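A single chain, nothing else alongside it, follows as structure tokens in the form predicted on its own.
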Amino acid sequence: MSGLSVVRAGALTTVQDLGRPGHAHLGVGRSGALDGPAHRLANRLTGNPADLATLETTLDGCAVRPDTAVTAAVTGAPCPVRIDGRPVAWGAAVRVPAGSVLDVGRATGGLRSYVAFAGGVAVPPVLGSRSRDLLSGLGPEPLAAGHTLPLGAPRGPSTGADAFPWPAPPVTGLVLPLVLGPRDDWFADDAPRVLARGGFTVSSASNRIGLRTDGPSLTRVEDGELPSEGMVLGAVQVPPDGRPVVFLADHPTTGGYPVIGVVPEAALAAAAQAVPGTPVRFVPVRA
């Protein structure tokens, strides 16, 4: 089986696929690529089915050396891509010769890039997924220099496309639709207006578990304790400091703070690419 050697791991690079849905009753979240469309596109460019595993980098990319020639593609956050120091295309299939170093550089916009290889990253699956879940610890460890990763057999030809249209990362601001409930009645009547006014920014404490915000605090009118209840992807939980947290792929399956609303899954790819300091505004709607 062919494989990759990790030359540079980057700040945080993990193996991700479409996740492991259906295990919340066991306390296991879905996990999976935070920017699902970017993950799917990288696989499409390399001739892979959407469910094969890619590498998800954070901010400063990574560098790997394949032991056999392989087709690769980098999508998600735009970044410089080089093979043995020679610039090659981002957002397109490129051929990496055996023994050459594919270097995925620092993101020039956004936060997370996705690196696909023909055949996918073929680490052993856990509960049906190869994804790393940072909260539960399931799945392969984050990449470290000197690690090796197996690659699967190529499944099909690359798309051969020169380019695909792709939305830019939310550089000037992140606007998130918010379906109110189930605990919006735990907050003051002006909470939807506070959310809609903006004034929030992405906190540097954000991670794969949740997008944390800095900014205004939402006022609670219910002071009681809430029994732990199930949490879904996109749930916006409000901890005691009153600042909303948007749950992302590695979120806990239960929680005891009130959920004021839920961001639909289709809007979360942009959240995955929002760097700390990005302005955030919610658009509350009633279900």
Given for the second form:
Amino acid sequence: MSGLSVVRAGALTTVQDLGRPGHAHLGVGRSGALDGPAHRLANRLTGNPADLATLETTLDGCAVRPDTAVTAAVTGAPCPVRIDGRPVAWGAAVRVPAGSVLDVGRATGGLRSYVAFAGGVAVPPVLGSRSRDLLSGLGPEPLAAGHTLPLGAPRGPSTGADAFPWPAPPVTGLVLPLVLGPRDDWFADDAPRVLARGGFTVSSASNRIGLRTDGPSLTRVEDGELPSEGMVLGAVQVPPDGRPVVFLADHPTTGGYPVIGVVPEAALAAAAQAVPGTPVRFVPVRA
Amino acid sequence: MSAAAEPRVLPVGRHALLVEVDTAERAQALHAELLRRRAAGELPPVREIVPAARTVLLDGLDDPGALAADLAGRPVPPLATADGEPVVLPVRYDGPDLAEVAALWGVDGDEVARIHSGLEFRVAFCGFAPGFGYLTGLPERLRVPRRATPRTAVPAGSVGLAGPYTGVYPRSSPGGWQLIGRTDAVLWDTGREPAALLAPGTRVRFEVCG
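May I ask for the structure of the form predicted together with its partner chain now, the form predicted on its own having been displayed?
And the full complex, kicking off with our chain again.
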């Protein structure tokens, strides 16, 4: 079986696919690529079905050396891409010769780049998925220099993509639709206005579990303790400090802080690409 | 059962519902009823059914509105008497908080082991970590608070108590439960089918060993 060796792991590079839905009742979260459209596009460019595993980088990319020639593609956060030091295209299928180094550089916008290889990263699946879940610890360890990763056999011809959907990374700020509930009645009446007014920024404490915010805090009117209840992807949980946290793919399956509303999944790819300091506001709507 | 047996249904985003009832027992009954209805083909396709303390979350629904109307008007039938044998977990009752729990219960350590191993529990829900079950069945007078300062590392297999629950840590992790003993049973193994020894609805007994 062919494989990759990790030359430079980057700040945090993990194996991701479409995650492991269907196990939340056992305390196992969905996980999977945070920027789903970018993961799917990288797979499409290399001729892979959407469910094969890619590498998800964080801010400063990674570098890998395949032991056989392989078609690869980098999507998500735009960045310089080099093969043995020579610049090649981002957002397109490129051929990496055997033994050459594919270097995915630092993101010039956004946060997370996706690197697909024809045949996919073929680590053994856990509960049907190759995704690393940083909260539960399931799936392969984050990449480290010197690691090797197996690659699967290529399935089909790569797509000569001349046009593809590319959601531009947030420039002026992140605007997140928010469907209110189930616990919006735990907050002061002005909470939707506070959320809509903005003034939030993406906190540097954000990770694959949640996008944390700095800025205004929401006032609770219900003081009781909420018994643990099930949590969904995109849930905006408000801990005692009043600062909203948007749950991303590695979120806990149950939680005891009230959820004021839910960001629809389609808006979460942009949230996954928002660097710390990005301004955030919400657009609350009634369910 | 009173009229309160009819659940309250709250919207969660565009594709999920949170069904809320007023007691832990009704939440378990609601969960069992929803699993029965799904198995009988009486529910629309749903990706996740996640029980918790007073609620059941249904996630991945195409049309939550229609199901919400159906669920809101439907009283929850009481939990059926379980048949079959419970899962039995052998425990060495030698945990670091055994004396503390014994003091809170007003008994000695051997009596804690005798009482805890004499009860039958049921997994109300899972969370915190894969395969970590919150087991109900502890009488109200035996409830103990969490530790004031959580431990940074609780060994795998530790048997603990917190509030209305008892549970077993599937792997080493931080934790604030009062630890009364330890089991060698493997609670979570992704190489096994099923990976989780304890799933919501599983009945559990503890057995004194060593």
